[in-house]
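This document starts with one chain, in the form predicted on its own, laid out as structure tokens.
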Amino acid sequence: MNKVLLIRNGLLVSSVETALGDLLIENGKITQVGANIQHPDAEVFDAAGLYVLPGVIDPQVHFRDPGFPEKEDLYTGSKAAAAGGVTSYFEMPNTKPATIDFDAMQAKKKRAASVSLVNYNFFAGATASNLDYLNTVPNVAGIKIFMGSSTGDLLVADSHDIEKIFAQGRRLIAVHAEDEEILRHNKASMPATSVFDHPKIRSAEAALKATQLAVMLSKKYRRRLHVLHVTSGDEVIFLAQHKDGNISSEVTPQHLFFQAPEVYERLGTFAQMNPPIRDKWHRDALRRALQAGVIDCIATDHAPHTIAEKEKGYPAAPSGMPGVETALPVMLTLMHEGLWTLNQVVRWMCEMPAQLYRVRHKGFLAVGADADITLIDLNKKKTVENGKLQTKVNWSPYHGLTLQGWPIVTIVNGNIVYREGEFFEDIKGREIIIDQEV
């Protein structure tokens, strides 16, 4: 464990601005942040051109842990994690026991302290009868309501369901927007021989009207509200025209990156997700929308499953698809398109999930802050190849494309736990501490 580490001559970046400077960290903590910082026991590492990044949060993956350990497991998970520069994670309840009671999140809880090599916190998944534990569960990111049916069996779809959750408790509550009768209708009435057909069937109006109603209980009950990977253009239209100071909203790099039919061409159903990935004109929605702030945050739902099952075919394969480990390149190749600048993408990744969760001590380079870091070059150029990954599934959706823009150095709660390629795995992550009304 590093007690002393100064950080010298790295381009210190934040959501306003970017500066030369060093950085103490002593016992976990930044305890200074400025020019020519001297201590005599520190260790020196110098981060001469290279840009030093408050760790990346990722506040929505699927490390399928536990119950679906051929797809994932927290530790890889969080190996993957590490080696895109993501330094804390928010995991979903959709796993085999589904955290929907006490005892299945402090199984989780206890599971992540000894295998997980960043910081870690959970949702609680909601049922249509679980309304005490969802209120006083201690210690959680917070609500997770699926409106719409995906992968695993948690659903609440029954509106007068979703009313009494909104009703009661002031935790912050994070939907998965999809109107399960509009998708039962589209499954009933369109074929659905083709993955071409994946965004008709979990259509746009199919996500609208779920949102429309999420953002009608949020208003109604006061209550904090996340809307999960937006994915369309007409939510967005819908969203710059209700949301409050109690509404925020995330969309993914793949919504942000990809297009259909494009994707679908190259992919099949290695492309195929939920909400899925929708045409060139959600596309340039999703991404005026994230510039102009009616999109909050960055989020991966990273979500792996098997090449075996993604090669079954559709409607047969599964939905979902890796991304935690090349989530920050992707919005840096994106920055060097012109789309962004790195202090936004900063704002995005960094200090607005942690605002959003209300995260203690995360998010900024700050003195007091933990030290969360990430450290990437800008110009270093990868290819992403197959088989070459941490996730267990072992494959990306960007498979074949270059990707500019790469964690060098990930650091979590002051030890170097990525660096190159290396991994350095002796001092574990800890329970991200939400503050939050009970």
Second form
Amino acid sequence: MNKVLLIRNGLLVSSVETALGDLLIENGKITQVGANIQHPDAEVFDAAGLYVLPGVIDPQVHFRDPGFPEKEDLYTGSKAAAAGGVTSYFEMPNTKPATIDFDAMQAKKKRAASVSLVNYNFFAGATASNLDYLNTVPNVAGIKIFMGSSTGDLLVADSHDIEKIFAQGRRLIAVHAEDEEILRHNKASMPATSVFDHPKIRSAEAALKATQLAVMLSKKYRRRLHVLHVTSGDEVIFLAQHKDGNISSEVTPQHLFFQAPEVYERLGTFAQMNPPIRDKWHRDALRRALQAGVIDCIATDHAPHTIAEKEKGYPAAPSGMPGVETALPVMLTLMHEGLWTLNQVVRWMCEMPAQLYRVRHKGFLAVGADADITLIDLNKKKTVENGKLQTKVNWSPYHGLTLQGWPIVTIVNGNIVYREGEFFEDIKGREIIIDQEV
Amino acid sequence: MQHRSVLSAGQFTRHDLDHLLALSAKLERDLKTRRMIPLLDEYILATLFFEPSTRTRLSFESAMHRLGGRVISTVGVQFSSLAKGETLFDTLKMVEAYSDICAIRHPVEGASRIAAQSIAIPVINAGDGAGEHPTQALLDLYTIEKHKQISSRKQRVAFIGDIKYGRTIHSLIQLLWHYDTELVFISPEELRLPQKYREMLSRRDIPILETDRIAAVQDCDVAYVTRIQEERFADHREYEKFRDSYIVDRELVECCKPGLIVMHPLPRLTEVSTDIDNHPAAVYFDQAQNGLYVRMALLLVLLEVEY
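Mind sharing the form predicted in complex with the partner chain? What's above is the form predicted on its own.
Below is the whole assembly, all chains and molecules, this chain first.
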């Protein structure tokens, strides 16, 4: 903890520049940034040829802890995060018990403090009747509302109940935006015989309708809103027209990378998630929206289910796929394809999540910032293989694909947690501090 | 051109259009180095505007002046003998005696056709009621050709807003069907394309998509935006909802296919946000200026003066 680490000759990356330099880390903080930094007691890490990023923040993961130890837990999930260069995560409340009261939140934080290898915080899950908790539970990422039902039984589908949550309090509200009424109607009226039906049942119309409601409520009550995993060109254009300073949104790497129907041909129900992966028209719209700033950041929606569960066929198989370990390599692979720059990736995966969630002292390589750092080899190629992953479910939708650009070292609060396949587990991550709305 | 008058966008052949576009381009190019191309110094244009339209009238008059011709005009029905009860026919006979060509705008659909049948000089329809506006369609086509080269590359053209009553749209689609194109009509249910035009397009095998989703603009090459007028709606709240749903702004444009151009016949209200005025996609001011070159080309062709 008290050791001094000097990262020498790395290429320090921010959203606006890439510059050769050194970083000095003392007591878990960055204390100097510049050229030729000298320190008599520092352990020197030669980062020549590596890019040095502010630690990646993943603002949407499901680590299934407590309740589903066969899928994931806070230890294995955080280990997968470290291997993926992710130094901080916000975890979702649809666990068992759900994180819908003070005790559940406290238990989660306590458990994370003892097992999580990287920094953590949690969303408070909204129900129709826990407003007091949502607005007073201290230091959480935000309030999560499932407007459409997904994994678990957390759901606030009634628009009056949703409005009540928007009307009281100031804390950020993150929504899973799918309209439950349309989902139910489609489930009742459409065939559900193969996974190809999944994006039809969970239609772009359902996503748009819920996003419209959330945006309308945010404007009515001037409430900070984050639209989780935008998946459709329809939401993109609606957000382009109506987004204001109170509203932000995210997209997952899998919605940027994959497209229907090909992804379902290749992966079947293993590609099934909510909201679903849609066709190329939507995928291209999401890519452009990210470039245009209509979508603000990347989140993985890491949502593991076991291979046995995923093999149940459609519609019995649960929705969700792991991703925290592969998000950065996927975004860097798309960078190599010419879609965007490394600086943009840093903006979307490091700076913006910190800014949007008012995370204190993270997201930037600056003096005084927490020493959460991801060192990457931009050219390293590695083929993703099921069975060789850190996530407990040990499969990936990218199985068999060679991704280019991998994290080499992950540093959390000044401690090396991951280094080229090796983990250093004695020191744990810390609770992420969220600056409250004033 | 077969007719010596311009009455409907539907009258043009592809050959006519190729000629007019080439001539317009030549005039635009030459006017970069010259202020006047005095080929019509022996001719007089009469502009008869029985309803107000500053832009179209000024553009016709400027076109005639740039060609060295003279203009006589009547603006506002209250000053003309029409106010004293003279028939349109009698007015036109006088105009025929005083000028060599006339541009007419009239609130009654078909007025320009009656005019053309009444007099021997060429008549240009400068907009007749809910009917057609063929010179606007020509300048729109010229703008699409100039920015997107529709004569050599397939273009997906989106029309956004009032597809039902938008006469510039009704005229433009009759030109576009001479080209390799796909048309996307984006409007509220209440303002959809009239059946007549749907059938015309289907006879010519032009693929069309009709939707109320503004998101459909994203993979188009051209976004042609028109004003949604409040009087089309019974309910003010409905109007506001649609007005706000069909706004094209900077962020929307940046979410669209690169190279998209945004057109508007002007004047606009809020449907095209001023925040894209300086964006490369915004071509509506250029579009308005193109009216000059296209109308110059038409005057030359109709008066059979070579250039």
